[in-house]
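To begin, one chain is listed below as structure tokens, in the form predicted alone.
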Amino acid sequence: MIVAIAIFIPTEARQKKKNGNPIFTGWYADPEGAVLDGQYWVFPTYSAPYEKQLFFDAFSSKDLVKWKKHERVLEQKNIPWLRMALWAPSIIEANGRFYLFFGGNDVHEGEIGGIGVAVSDRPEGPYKDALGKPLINEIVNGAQPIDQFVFRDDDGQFYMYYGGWRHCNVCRLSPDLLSIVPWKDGQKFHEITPSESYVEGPFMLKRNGKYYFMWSEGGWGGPDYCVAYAISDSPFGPFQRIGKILQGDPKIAMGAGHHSVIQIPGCDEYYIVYHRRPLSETDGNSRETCIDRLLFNDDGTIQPVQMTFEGVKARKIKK
């Protein structure tokens, strides 16, 4: 005689197998996800009025499920030129150190601000401004110097993609990541705006020899915020818009955008890190950080992201 035994697993225990969205409490936006020093990291913008955006917190995890908060890894006291609007961190490890790029002051023509870089010997900081001034202060090709993403190609060359106000530039960074190397034509910046619908938040991913360029469209404070993408054989394009991969869902949340992508080391496995606005919220700064799977079709195109409340399963990094 076979007796069936039902095993009850409490809801809380079941939920711990996935991270749950948002992945941590508090209003945070523009998240940069990365693998640093054997762990997953997320560096987001503190989502608040401009004058209160004077620091970055960071979050680390060993499995994408449990997250540890690291408070004020970079703050105003370590950036002599910062007045407000500390935005959109971009983190990269190089030269045995960690470089945290950021936007500051919501800069306009004739003002001090733009894209800066801070450095630390540890991913959790503390980070200190490396130059005492912005790396990029000027408005070039109509692009506000914000929302930078630093990309290292397979040959070791560092590129920075950046730009708000519907324009996007690319530049080359020096090996120490503290200066800009001019192109062969003598210019420091080349415009690569991919589409008339481009607004901000550029991101680059290389997969199977192809360059996936992604960006945010719509208004950051509105329900139409979303992410679109293009594919090219070159890091400089041309980039022909293919379509949206992330947008609001009236059953989940709205204002989904300004993302980044985490690749599991050594695997063809990807996770999209992004912010969205809960349906219960109307304040533009009420943004939360979430993670969901990023999947590809057989032809290399990206499947539209299915936003969830459950998030993703635990995924440890193999050493």
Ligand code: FUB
Given for the second form:
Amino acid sequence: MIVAIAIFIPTEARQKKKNGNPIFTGWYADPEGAVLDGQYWVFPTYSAPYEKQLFFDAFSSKDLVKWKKHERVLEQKNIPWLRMALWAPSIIEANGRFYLFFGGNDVHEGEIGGIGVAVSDRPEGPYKDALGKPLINEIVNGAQPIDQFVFRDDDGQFYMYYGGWRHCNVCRLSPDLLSIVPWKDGQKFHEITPSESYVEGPFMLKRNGKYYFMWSEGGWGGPDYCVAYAISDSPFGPFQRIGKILQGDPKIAMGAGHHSVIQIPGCDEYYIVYHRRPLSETDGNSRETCIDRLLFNDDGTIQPVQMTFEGVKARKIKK
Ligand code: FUB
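Mind pulling up the form predicted in complex with this ligand next to the form predicted alone we just looked at?
Every component of the complex follows; first up is the chain already shown.
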């Protein structure tokens, strides 16, 4: 007698086995990838209606494949001025501590909100607002104070790039990262909007002495969101737009953008961390966090990213 046994594997489990992207479950956007304390970390926006965006979860991994969730590493109770729209974390280790910059309140002229900074002794938090008020509240050069990225140059100087509403500013941060140091002309912010198509989500990467400035274009709620870049000899530009490196693929997902880049420590090896919208979804907040390879050509330009469902192979950090 032949007995047929059917083994039922739920769709989610099958997909989990086959698919490395998204790298974790749930709607998460604007992911900032980093290496902290010898592990990979991703800090994303919780992608939901603005009034529900009141916390950040974070995720850690030893190999870029298995991710551990750290719930509510920063939340409203630790940010006295936050009402809604906790957006786009940017993490950096300095002075033996971890600084988590964030946008709050979707601020408009005359309102309290903008870019804040929270600090913890551990990557997994809990993070607490360090100033009791936003670090940048004002709207200068037309740039909404959101989507900050903190960049440490080789000489140890910290710069913050930020800006929504199609304008991007750069400022210098003090060594304790809690204040802005004016430029020689007395201004706190210089506009460095790289292109008419710039929208938001600036990111800076230094490789072989060149500054790779990247940003998101298009509307984040739609299918055409994408990432473009420029290369410069200076962290302040000029930035000449070279082209897109990440965009929707009708076979994989649309609305791909607001990215960051993880460099394997000590290696010329890079991974792009970004969000995208599955083909089955139309809601603006249905954004999932993914990782794929970021590859350079021999002439230093960046190859267009091939988005995948598979994600990347396991890659441990050598101690
Ligand atoms: O997730 C909130 C906002 O959407 C971000 O600040 C923008 O960059 C866009 O991704």
